[in-house]
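As structure tokens, one chain now follows by itself in the form predicted together with its partner chain.
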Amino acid sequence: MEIVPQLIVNSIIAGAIYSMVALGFNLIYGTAKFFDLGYGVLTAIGGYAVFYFSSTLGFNIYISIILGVLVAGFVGYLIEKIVYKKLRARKASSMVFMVAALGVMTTLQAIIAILFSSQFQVFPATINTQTFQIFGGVITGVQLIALTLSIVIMFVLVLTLRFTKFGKAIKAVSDDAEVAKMVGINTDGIISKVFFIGSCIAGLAGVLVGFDTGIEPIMGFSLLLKGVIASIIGGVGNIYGGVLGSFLLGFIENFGIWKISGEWKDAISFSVLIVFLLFRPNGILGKKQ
């Protein structure tokens, strides 16, 4: 095993997971225009739902995966309907939204810990046990699936936004929600659907992380953080930006600690974030200041 090719593979693997989180996060941010800090916990919900279906109820693992992703989507949809929609109707400030989202995250994390304990869990079966060689580095089957899915999801989102009625309505709401409302677009309906889809993606990310390493109730927070950093690097609200930022972040983290001591791993991601916030807050693909 050569070190540089393996580092490249490691970076791509990390980037794939981050990009799923960033995709959903950007979709929601672009449409509902708020920094959904509660988004991360939906990865844990997806993971634990799969755990519940496969481990506690004994369902087939593939059925559990589908159910788990749908549960995550549904929970996200419910949160939007119960919490965020009401805040929007009251024209709450973005500060209020962020605090509400944090509250959602904390509550759901606590509920998961109560129901399943805070211990690290794994799924009772796996979807793939093979390893492969790409670019001269080793990648497991699960990691390869995660990579493939992240790219597929990106393309599906891009095509939907560009070509479907629903996609254009999302773009309209994202562009100017007031005008969208005035031309008769059901903005709340669009936002609900976006939350459902975004939350499904988060759930899927959580499930894949579960197969690769495992799940724990607080897993969502660090995933969200990476997704947010990736989005800011690539350009918040921009679908391509989120993906670009994610893979970039993967490379920066893994190559960063190649020569520097590993204790600096998190510091590196945050330094990059700060640099972008200071000098290019709109990200690489965002509009110039």
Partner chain sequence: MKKIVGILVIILVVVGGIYFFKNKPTSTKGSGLKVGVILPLTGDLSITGEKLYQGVQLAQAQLEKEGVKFVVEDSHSKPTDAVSAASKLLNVDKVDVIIGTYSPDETIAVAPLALKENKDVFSFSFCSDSFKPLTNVFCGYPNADKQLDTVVPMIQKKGIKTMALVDANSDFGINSRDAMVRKAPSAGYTVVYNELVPNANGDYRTFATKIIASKADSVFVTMDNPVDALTVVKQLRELGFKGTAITFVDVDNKNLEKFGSFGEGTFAPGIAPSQFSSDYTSMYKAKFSGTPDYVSALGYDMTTYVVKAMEENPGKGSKTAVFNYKYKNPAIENFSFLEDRTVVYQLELQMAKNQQYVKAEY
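Residue numbers count along the first chain shown, from 1. Quick caveat: nothing in here was measured; it's all calculated off a predicted structure. Between two forms, the rigid core is defined as the largest C-alpha subset superposing within 1.5 Å. Compared with the form predicted on its own:
- When two forms of a protein are overlaid on their rigid core, residues whose CA moves 2 Å or more are considered shifted, and Ile260 is one of them between these two forms.
Switch from the form predicted together with its partner chain to the form predicted on its own and give that structure.
Lone chain follows.
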């Protein structure tokens, strides 16, 4: 097996997973206007929900996936209602939101570890055991599904935001929540629905990672960091930018460790982040503030 074709495939796979996290993160950030550090743990919630439904309750794996994604969405919705909505009502600062989100992440990770232990877990069943050759590189069925879904989710979000009444309401809230409220838009309701949708996307990303490699309580933190870095590279709040940044980050990471240890992957990611923060803080497709 040639190393370069496999590195290309690995880069595309990583970009697909990062893009799902970045898409949900960007959707929430663009509407709620704060960095939701608790977003990453929803990937773990999705993964562990599928593990619980399929392993403990014995549900069909496909039913478990649907339920797992919905559980992640519902948890994200509840967090927004219980925590973030009240902070918005009190006109809390961005720093207060970030600290609250950090507390949400820490608490939910601890709950997952208590319920399922902190040990690495694998799903009792899989959805596709096939492998495919693409120009000399090997990709699994699960990875191909992840790539397909990342593209589908991007186009669905774009079409929703551009052509539906709900999407236009999201853009109005994103542009100016106070003005949107004055013209009769239920801003709190829109933000809550956005959190549900974004959390479902995070849950789906966690489920796919679970099928590909396995799950653990802290898995969401790493995925969140990569999603945030990808969002900053492409342009925070920009859907196309999130996808572009995700695949670019995937290629930089995988080709960056070509001749060195894989342990340097995170260091490479943060080096790229620092470069963009210094020289292009708005990202490739981001608008100047």
